[in-house]
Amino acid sequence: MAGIGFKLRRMMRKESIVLDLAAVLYSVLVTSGPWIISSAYLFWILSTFKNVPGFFLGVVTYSFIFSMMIVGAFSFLLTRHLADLLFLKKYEEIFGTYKASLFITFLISLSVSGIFFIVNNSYTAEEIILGMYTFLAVSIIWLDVVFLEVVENYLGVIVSFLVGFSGAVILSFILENRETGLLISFDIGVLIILFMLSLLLFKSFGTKGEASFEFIRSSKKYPENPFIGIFYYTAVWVDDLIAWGFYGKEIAPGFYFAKEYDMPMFLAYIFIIPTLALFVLLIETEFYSDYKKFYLNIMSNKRLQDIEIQHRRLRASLTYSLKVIWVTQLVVFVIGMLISPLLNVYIFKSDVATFVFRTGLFGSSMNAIFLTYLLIVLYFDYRNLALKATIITLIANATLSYVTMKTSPGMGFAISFAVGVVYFVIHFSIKNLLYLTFSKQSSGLEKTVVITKKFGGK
């Protein structure tokens, strides 16, 4: 995401309130645009149509959740490999990497959706085709977004989502009387998004180059990255899977939905948007500038005194950014807690759902802070620390959610990410960054053999 910092800095250097607000809005769109548009579409469907088919709701919900888990599983490795290609200026290899990752995503998504419909053998051929297509298409969309963010084509991604879901809205009125009409309209909208994203990809990377699975082989260099992705995204969703077992109702064969848990938890996540936007605004501007200067000083063999000065600036910049993010998320959390009674009266109409919203609000706030630390930790290549934090959070969420779900739903999610944040706060520091950076480098000495001999029988 480093390239976005240049655009934001240009806006904020003008010292204009309008441009500052534009920078904030741009950050929101970059971090949450597709998510906001997708969520707005689903809310519109649920509020406009009285009888939304359970099959539609199940397919769309499951497609979003499990496709994110599949693509997220190798996204940390993939984005690291793409960053290396950009740094080495090997632009011609990017499309080959895309073809390989597309093949893997397609194969996994096809297998998962195929197994699901084999196990739940209660659907017509039309429903199976529509369900499998939805899952495949949504998975590929997330993959396309990862690659388009490499070239910072955020506006193109957002326009694609707007056009696609606008088409789905129009078609839903035309096809609403059909049993699978809503899903067909959604799938056509998704097809429009896929088509537009593909055009943007071809324009950015061309269409030449054989499929390159080099990013898989790079796991030898970054062995922790795939597991960081798997453990993090599983940690985010595992409590939902457990909630389906306690509160879920089967809205269609094989599809479960826990309204009193899923809806308030979903609304709670909306309150992390300001933090995500601030992360981009702060980390990708001043912090990234100091971060880049620090490593350029090292690569340019600058004097130790100059490197240490830049190191102090980097620490000050990071400390300031983290403080602002902490305070902002705290303010947003308090606002969410204050309006929770109103949400209970007009939306939830359930004490259980309101309790879930409040615990979910705390948990999602902790998740926003956790994700901030996770990304910063990976900036400095502290992969082992990131791996341990995600493992601890996943185990804590799975265990605590199972134990507390019946009596205190959402509490396991809240506590587990708070534990993850505490772990980062205790163990993450860039105080010794200078030593760690140099100690990782090769000494440049040739490997040799040391021979020891005894003299005089000793």
Given for the second form:
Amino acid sequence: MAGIGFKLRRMMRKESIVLDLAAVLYSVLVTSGPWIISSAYLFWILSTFKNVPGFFLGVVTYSFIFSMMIVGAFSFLLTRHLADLLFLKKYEEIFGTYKASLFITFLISLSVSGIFFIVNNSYTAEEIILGMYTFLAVSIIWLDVVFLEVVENYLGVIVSFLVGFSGAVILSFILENRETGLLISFDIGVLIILFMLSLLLFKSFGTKGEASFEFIRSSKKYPENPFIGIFYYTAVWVDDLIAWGFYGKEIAPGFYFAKEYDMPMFLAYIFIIPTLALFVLLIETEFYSDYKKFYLNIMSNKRLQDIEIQHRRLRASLTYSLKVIWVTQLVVFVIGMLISPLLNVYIFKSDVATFVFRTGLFGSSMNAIFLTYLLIVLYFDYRNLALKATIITLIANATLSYVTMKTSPGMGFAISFAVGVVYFVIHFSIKNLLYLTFSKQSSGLEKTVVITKKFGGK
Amino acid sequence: MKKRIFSTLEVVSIFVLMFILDWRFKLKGYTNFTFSLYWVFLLFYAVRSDLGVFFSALVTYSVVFFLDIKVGNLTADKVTLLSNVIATATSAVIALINESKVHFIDKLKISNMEKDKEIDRLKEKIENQKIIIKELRDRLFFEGEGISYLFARLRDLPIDNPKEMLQRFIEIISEFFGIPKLSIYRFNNGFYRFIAGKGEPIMGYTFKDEESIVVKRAMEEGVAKITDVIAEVGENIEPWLAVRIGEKEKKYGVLIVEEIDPSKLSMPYEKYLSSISAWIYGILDRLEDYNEEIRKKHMLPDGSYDEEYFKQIEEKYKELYEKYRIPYSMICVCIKKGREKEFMKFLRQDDVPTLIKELDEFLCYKTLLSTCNKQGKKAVLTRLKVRFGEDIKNC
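The form predicted in complex with the partner chain is what I need now, so please give it after the form predicted on its own.
The next block holds the full complex; its first chain is the one shown before.
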């Protein structure tokens, strides 16, 4: 299968404004397709049906948030392991890895949702089954997406989401009158998505292979990766959890929703879509080819002169990509700020929500740049730097959000990701990449054992 | 970096100045004007500067906008807000297109650098190829007409006079291979002694075995180049190339190339010089026996030679000196009777002494010292004086 980079480069090479826009749109779909489709579905439900049950809203939003946290936690480790398998051409081991990660995801999701419904035991058996199923299914969907994105089958993922949510929309009219009708229609839609994604997975990786927990063992090799995932995704959501404590209303037993915080934050996140799309576009069309050539030059023992020139080219690509991402995010931020008074008038109708939108806009902009740096840093295997940055951001967000939530909601989120970005800007550089790459090489010396023997005496 | 700081300060100053004027004279630049002056500068920096400076311009522009709204207590209406959105987006698009072109130029610069390095590499390759072509041309010449011509010339060497034969041999080799300086040394008991050569020998007329690593290696392996032993070379003078004359067990001497164009220091030269050295050794070996017979025929019981032999050798040395400036010396000393055998032993094998007269208790010998200049002669006389003391005097 031709990679996304190849497609995007082919589009960009034609120097046509239509194809350029198509490339950007394609990148938007690739990076945010499932997210946009899911959000559009939720917006449609909220705007179409007058009395959306709190249980439906709670189950769906909680499923999305906590499943992302669970899968995201080991997605960094999983992605790295899958990339290694693809590099080593061990395609037959991928399905085994999928089986193992499916087992783990299933087990964690089952435990988490089980505990939730044990603690909140006021639900009927039907509601518990539907709630647990939703959480499990959504978690597995994110896991499937991780696997399919590794083989760059973005289009398949998007089509699955479109078909699945279209089914959910149609069914929601039919089952509208049932108490749990909306959730059942959503669950059937999710089932369709799961079915289609599974077909794509089987097609890409086959169905053979014993469950392989090798990726857990590979955490010995990359011990930072699972923690980077856990800390990053927790940092992204921790302020929401705190906001529920301050502003949240219980929409169903155990389910909290802070309308004045969650809605503007959600809207603010839409403003990072252009940056994420540009990131993919620039990585695939600019950075990655230079990155690959640089390491290929090293692996094929090219002359130092050639490696240095490629290093220069890589630096130029990276600087350009980062500059473009910074400016694009700034422009989007400024545009968001400019239209915020209009959003206040037409959507939020609340000064607090508008304030949250503004701080959220800054925070999500910083988060987009933080994520850009995080992924680039991991490209160069600076895992320690990535780990420190995510720890700092998580601690800052948890502390500052708790302190500022009442007086300046969203400020903690904004400041903490800004701190994370500043940390990356100060510490990340590829000026010494040649030296660092060289010093990371194995010396080729055999491991020796020192044996100390004592003769005579006591 | 300085330029960037200056540009950023300039950007900030311009927007702040505009804001002060706007605020002081209550112009309400953002709301009252269909085309705000702020946009002109925003667009100017989008077109004129790099993304870094544009970033500063956009930040300042936004800060000033919100400050203007706040300080001026203005209500930003829908048209004002959307027109500023359009201005910001337009300037950003221009800035991004501008930057993509700058980046394209940067990449071309790097490609140019790569091409320049490639050109240098190709030039280097061309030079190497030239050397290889020259080697091949030499080889073709040597293996074709060249070597036959060389041997035809070598066949005419004067074999009746080994010293002259070797000198002629050197002359021919030097001319044929284009080697400006080369010499032949005779090897004896760990010492090398000059016997024929072209140009003043850089290794001196005599040197010890351990003084040259190249020569030592050549005596072991048949041939050695300076490049073979470069890591071991110390402060001693070393020749470019040395080729053993003789066999491993029966070493006659060594052919030393002292000066040569480094590009000629190649395999074909090594091979041809080794072959020619082997050829000359074949002749020398036979001549040695023949000359030894003649020498013994003219030798007297005291170890000196008859006058006829002496004159014959003197004539040859004279000729060699006149033709090739190979030095020789003559000494005349009287030795106390009874110590003449010791005197004979003191001399080298190719020195030629002859008895000229008897004075009471002394025997007077005239002696030809081969390849010996004035300093050598002086050194020999000093050593004789030390060795024989009162038992020796000048003729």
